[in-house]
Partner chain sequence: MNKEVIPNRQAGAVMTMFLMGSTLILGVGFRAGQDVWLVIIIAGAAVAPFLAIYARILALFPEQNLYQILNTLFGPVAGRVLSLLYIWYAFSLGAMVMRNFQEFINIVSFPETPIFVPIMMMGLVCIWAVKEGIEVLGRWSQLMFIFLVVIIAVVIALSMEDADIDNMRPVAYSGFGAIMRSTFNVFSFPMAETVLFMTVLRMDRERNNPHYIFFMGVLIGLIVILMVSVRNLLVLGADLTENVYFPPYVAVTIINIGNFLQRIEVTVSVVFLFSGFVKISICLMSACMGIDNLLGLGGYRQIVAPVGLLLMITTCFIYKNIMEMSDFAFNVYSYYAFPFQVVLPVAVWIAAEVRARRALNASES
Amino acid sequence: MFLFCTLVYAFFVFTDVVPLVQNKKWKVLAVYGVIFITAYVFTVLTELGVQLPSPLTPIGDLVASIVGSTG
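Sought structure, where only the one chain appears, the form predicted in complex with the partner chain:
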């Protein structure tokens, strides 16, 4: 499972990252890198069983508090 995900990410490194470096698109590479690494970290964490907090939970609570007080 872990190997599978890493392979997929590796594939994208080959496909995208290397051409970016070649063409010296540093800004794009930076953005790419940040998002890429974030995604990879999350993936690893999920593999390890860490329960990542959902961004929707605070939204749900916020809506509930607004609607609850009016409705």
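Got the form predicted in complex with the partner chain; any chance of the form predicted alone too?
Below: the lone chain, stripped of partners and molecules.
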């Protein structure tokens, strides 16, 4: 499964990143690269069986600090 995920990511590199380099869109490439590498790392960690923490608690705390406590 790890090899399949890597091949899928490689496919996306060739279809998405190559045109960005050819058109010299460096800022878009930088943002895309950060998101792409983060997603790939999470995929690899999941495939290796690493238990990733849920982002629900920090997001809930952020929403509560913006909206305020309703209870």
